[in-house]
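What follows is a single chain, given as structure tokens, in the form predicted alone.
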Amino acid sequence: MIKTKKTIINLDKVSFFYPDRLPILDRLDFTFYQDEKIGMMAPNGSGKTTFFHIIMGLIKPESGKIEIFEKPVTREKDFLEVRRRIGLLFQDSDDQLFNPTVLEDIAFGPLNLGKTKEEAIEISRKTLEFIGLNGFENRITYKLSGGEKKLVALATILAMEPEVLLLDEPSAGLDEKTKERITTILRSLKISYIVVSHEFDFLSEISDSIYTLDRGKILSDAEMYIHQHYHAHPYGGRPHKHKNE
């Protein structure tokens, strides 16, 4: 007997637009299954942040239906459960970090999930160890480097033990060392995730399949060539040439 994978996210004909602008999402269809690790190519202004915010219930679509964990979600009460089970990494780490110290930032989520102070501190320290930031507990958050902030922001989500991750440009603006660390972290995770980025090579390292978000729709790219070199393509399936080939 073939065991079918559970559907985590299903968007059916979802549209969203701002006044006096073309649709950001245009009757978008998308299904995301348990155990998938998806990369999504998306240039600036393509609607990637809107796409994530609609899944999390932070904004409402103009039309269409949304199911998360095989249940319709329409009300704020429905999305409270979604936010407990899905972790969203914002593109700008300063939007995610708001406590004075690193430990306080990471412990905030577990405390809100009902953990005791002692449990939250223990989870936070283990999470810091996992991401390679031992000894950062008392560091002042706003004084961290951009790469350190990104890692701490990721830690705040992982500490909540989510079932799914939505990551908005997790590698943007990072040095190669930090980017490699994030790549290693993501490849070691045993949970489902969607990563949006404009960096093809980064996505090829951490994804099982790659899609494109363009003109309000999500398109598969069956002809995308997964190869490693240090530049990014807008769309992998388009013919292209490399120097020295």
The other form holds:
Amino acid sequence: MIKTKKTIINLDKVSFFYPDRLPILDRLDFTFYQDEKIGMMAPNGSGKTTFFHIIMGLIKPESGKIEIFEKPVTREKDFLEVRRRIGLLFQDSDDQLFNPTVLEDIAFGPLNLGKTKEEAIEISRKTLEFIGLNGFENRITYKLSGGEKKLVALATILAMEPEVLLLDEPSAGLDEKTKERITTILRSLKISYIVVSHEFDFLSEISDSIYTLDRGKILSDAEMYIHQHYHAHPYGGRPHKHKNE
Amino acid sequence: MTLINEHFASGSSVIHRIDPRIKVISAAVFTIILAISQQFETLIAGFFFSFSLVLLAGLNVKEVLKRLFVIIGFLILIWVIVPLTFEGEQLFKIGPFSVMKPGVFLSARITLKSVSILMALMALTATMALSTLGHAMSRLKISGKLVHLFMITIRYIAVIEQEYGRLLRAIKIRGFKPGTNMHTYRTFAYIIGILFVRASSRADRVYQAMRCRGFDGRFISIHEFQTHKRNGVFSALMILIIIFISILEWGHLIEF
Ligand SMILES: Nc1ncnc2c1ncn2[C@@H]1O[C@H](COP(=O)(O)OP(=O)(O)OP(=O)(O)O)[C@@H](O)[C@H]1O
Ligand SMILES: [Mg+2]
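One more: the block was the form predicted alone; return the form predicted together with the partner chain.
Everything in the complex follows now, all chains and molecules, and the chain you saw is the first one.
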């Protein structure tokens, strides 16, 4: 018998719009199961970041129901647990890093989760090593390069040992080698994630299926395929392989 | 050059190893007393103590002087204006200008005060990481909101500075040359405006990111505040210094 997978995120007819604009999320239905690894690729301004922020409770939908870890979430209090268990990597690392030194920034999350100082420092060092940033402990966060910031931001999330990752363009601005490192890291993690990226090759390496956001709704590969090819591949002009080909 | 750096924060002097809370309280009491003192004896003693603290903290004298230079311009202005404009006994005349005694005294007081206060702050509060300072403040029961504000401010002054640099570069590469004309004023007005907008939306996003990492308004620092004998010794020393300069200042009031 097939064991049914746990549902992590379930959005039911969720809508969100800014005043006087077309809806960004339009009665969107979406279900995300445990152990899924999803890539998401959609044009600029299509609402990917908005989608993540809705899941984390940073912005509130106009209408619709959200269930996370099989519990309905509406109030700020409900989202506290969500934020402990789901890690969101922000699109702009400058939003994420605010402590003077790298070590302090990474320790910030574990400390908030109730870890002792020693534990937090230990976790932070281990995470840095895991990411491949040994010796970065005392670097000043705002003096790092863009790519280094991105890696440290990823470390701040991983240090909280989340069950789920939402990564908003983790590969943007990274060189090929660093990108490969992130690919390896993601593949070695035994957790579920949704990754937004504009790079098809990167996404197909790390995910089992690629989704897109189109006119406020999420479409899976199958739907995309039937739908229209160019929605899935804004960069379809570049040579690439399709899964199951 | 960045506006905020933690140049003095790393070090291994006695002062670096004192409990940050003691340093914050000492700095607060010491600088307040100096700020309200009027007697020259007090101010000179205060100057001497501040300078000793700087030495004790093993701060690089050149870096200290560099920071003192920041207020030199302000002090020069005071020395030029105050002695000439203050009413009172004339000290001497330079051409048509008469230099007034009370004005000279006042300028000297301001100079002594500001230099001493700055040195004390460098020795006591700059000898810890800014996050430690924030943590020490929150441990001292200073309102969480205030500490929060302080922490975010120091961090984001750097971001705003970068943002400003980016904007300046953006207008420069498009051939902008500042002049005394409407175009220049308007451009700078836009830049300042956009800077405020960016800073506030940045602050919103940072707060969101902090909440995503489980932040609930309390800052927890990884820096330990160990108890150590030297903390007691240093506290006692600071209390003695503070009593000493207070007596210099107000001793005559209780003399009879
Ligand atoms: N604060 C805001 N006020 C008004 N409109 C906004 C605001 N924030 C975002 N938008 C708009 O909402 C839409 C979706 O934005 P979102 O950031 O979710 O897009 P995205 O898919 O993440 O794009 P990108 O690939 O460029 O990161 C965009 O058209 C954007 O202009
Ligand atoms: Mg985005």
